[in-house]
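Consider the single chain below, provided in structure tokens and representing the form predicted alone.
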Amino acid sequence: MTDTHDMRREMPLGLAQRGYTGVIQHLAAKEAGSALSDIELESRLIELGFVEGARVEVLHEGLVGRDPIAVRVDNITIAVRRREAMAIIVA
């Protein structure tokens, strides 16, 4: 039996809607368009727990522009801006 995540298309977490669940595939800080440098953004995301193989779920979206989003990463809940979440590639 194959994992259902193996057949899903990769996408940035920043595009996910509330209720989305997936697994982090990799980070792509260059494509995020963040005000932070690529290295700083990637380091911050890793420190928060956004690492390859971690399970994620979008729990909540902000009222204005659906930003920020509340994301459960394994067993912790983190608020992240959609712009920075664009660097987190999930499937």
Given for the second form:
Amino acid sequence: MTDTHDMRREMPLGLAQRGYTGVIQHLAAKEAGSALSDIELESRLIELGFVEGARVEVLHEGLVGRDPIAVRVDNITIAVRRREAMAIIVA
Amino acid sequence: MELPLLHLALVGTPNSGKTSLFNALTGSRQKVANYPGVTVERKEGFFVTPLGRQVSIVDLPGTYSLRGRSPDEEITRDFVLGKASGEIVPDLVLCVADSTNLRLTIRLLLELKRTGRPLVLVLNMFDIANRRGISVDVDRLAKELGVPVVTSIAVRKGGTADLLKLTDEISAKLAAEPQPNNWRALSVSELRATQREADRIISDCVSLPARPDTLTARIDAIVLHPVGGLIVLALILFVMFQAVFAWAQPLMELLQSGFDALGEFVHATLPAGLLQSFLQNGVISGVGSVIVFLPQIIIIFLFILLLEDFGYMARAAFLMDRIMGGAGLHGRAFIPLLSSFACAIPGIMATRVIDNKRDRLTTILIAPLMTCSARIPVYTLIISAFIPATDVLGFINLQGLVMFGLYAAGITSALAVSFLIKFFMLRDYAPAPFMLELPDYKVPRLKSIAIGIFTRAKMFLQRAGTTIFSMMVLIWFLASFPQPPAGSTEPAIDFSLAAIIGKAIEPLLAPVGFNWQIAVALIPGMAAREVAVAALGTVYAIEGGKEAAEQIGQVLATKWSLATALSMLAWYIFAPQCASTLAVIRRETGSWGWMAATFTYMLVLAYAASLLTYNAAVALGAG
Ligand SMILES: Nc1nc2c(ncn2[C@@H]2O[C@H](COP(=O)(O)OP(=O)(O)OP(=O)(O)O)[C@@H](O)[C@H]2O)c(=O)[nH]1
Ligand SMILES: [Mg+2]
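Please could you give me the other form, the form predicted together with the partner chain, since above is the form predicted alone?
Full assembly next; the chain just shown is listed first.
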């Protein structure tokens, strides 16, 4: 981990506001409380490109509960619900 | 020596252009659109390479991995692994990538390598990559991956030339010895390691965009705005339903007067008798009354195709996810439900992209409540006969407004049914995650829109020529025979089988205000909804006798009360009047039980809604 990232507090992407940019630190599927099993959720997130080191930016939010969010992951845009995004720890 | 057929398979992440490639290579017209999850079936096609090798190519649903999480992804997995019994494993797998977005495809390719199948990486959409300033070191990529790499532009003429050439080269030296298949589902750590490996290869071989897609970002700023986006969505739907009514009118009138003239011509040239009656009342008044609605069908398809090609559908799903969640529906259900406005059958098929079984079942059960294009003739006929074409607030056409109201009623009842299903049957249900790639916008391609509309129009006319025509022959026969005894003074149709059948059912339908003519029309209307319009056309034309040149709408306006008309509209919001939809529900749920359940619940709702509407209307003096 580089110095600049140590300076920023780690937080789940599920709590990020619109406009947030950061880098994925690790995945914590257990904490997310998703309907999927930990393994399944983690696999799906990786399959969509949410791996350690990927840059993310929260581009858009929905109306109800600011959910779901549209996240830029490197150069694609993925819509996820905040519940599942809780498994993505960013800084 | 004749070489054996070469078997190719198209595999790749969703929306990477597999079907576009398939169409380009084989000259087919499979559905292409700009959102993930368009293809949900396996489709085989054939072509011949420049060197004359016969090739069979299979288009498959897009997938991010071979794990097969949803019914469509299972199709891809089973085909690639040769699991489907009696299947041939592909000789060569074409792994198709969107060149602007290689990360996920290269990870998929690394996973595919374990299957032991010979592979080619096809860097598709290379035109877009070039425009954005993405440069790919193709030779190095091929060396690092250990598979041949070729670029392609599926939607441009000659854009597949390199791929064809490579296919010839590879097929000449394909090893006879099949490689062992070492594939098994990747564990999380293997998956992660594979993605890391893919990212490393990409950083070595690809230099990333100097110019990101700012257009998509600018459009999304409006279209995905939490409030503004919903307003835009509502506006789009409103304009769509208004247009179906308002824009089509002149063309429909033209078609109508054409059929009228044809009817009069037949009436004038043929001697009075059975042949004249058959052509004029059965064919022209019956089938013709359905064909008149072609312009409306084209307009609704035009809207849906434009939205699909532009890339809006995935956005709409994003906007609606939580709102539909309140009614127990998954965000991914939005696209199947919106396509059900065209026809419930592709809509129900499209639910294959929903991985959660319950979400998928709920969506299938309510898809037929979306106002499909076959209801348009019924609605339009009744609306134009009974609702004045005045303007509301100066610019909204009242007839269009009623049409919009009927669509809204369909949507609302679908949400209500879904809510009840969730409430009563699936109480322990935890919401399945919603994860969807939002593709970059693309300018809709004129050619593919034109092909889409042409295909749909052809299907509609074919149906008019087959199902509707044969139903019409039946109705005409029932309404014409037996002929009245000589010297009888009552209308001839009162002696016919149709009248006998209709009057037998009438008591059942009298409480909802339907007369015997409607009762007769509803039976062949089981085959397809529009048939009811044609059947009414024929029955009233025969009943009207000589002066039958009148249009069916004008006849209805004199024969039905407003209450009956409104009751009929209410009936059609719900009625399960489509045999093909029921058959697809059976196939997709694999159960006669769910089919019967759909039929029953829709019939009950139809009857209840009509009963309510009719009695309310009568009470208000519209009887
Ligand atoms: N500019 C450009 N657009 C392309 C190319 N290939 C495909 N497209 C467009 O990309 C979109 C997706 O194409 P499809 O062929 O439906 O993609 P698919 O891989 O079959 O998608 P799924 O069936 O959902 O997995 C469509 O809007 C196509 O018109 C290409 O080479 N260049
Ligand atoms: Mg496809």
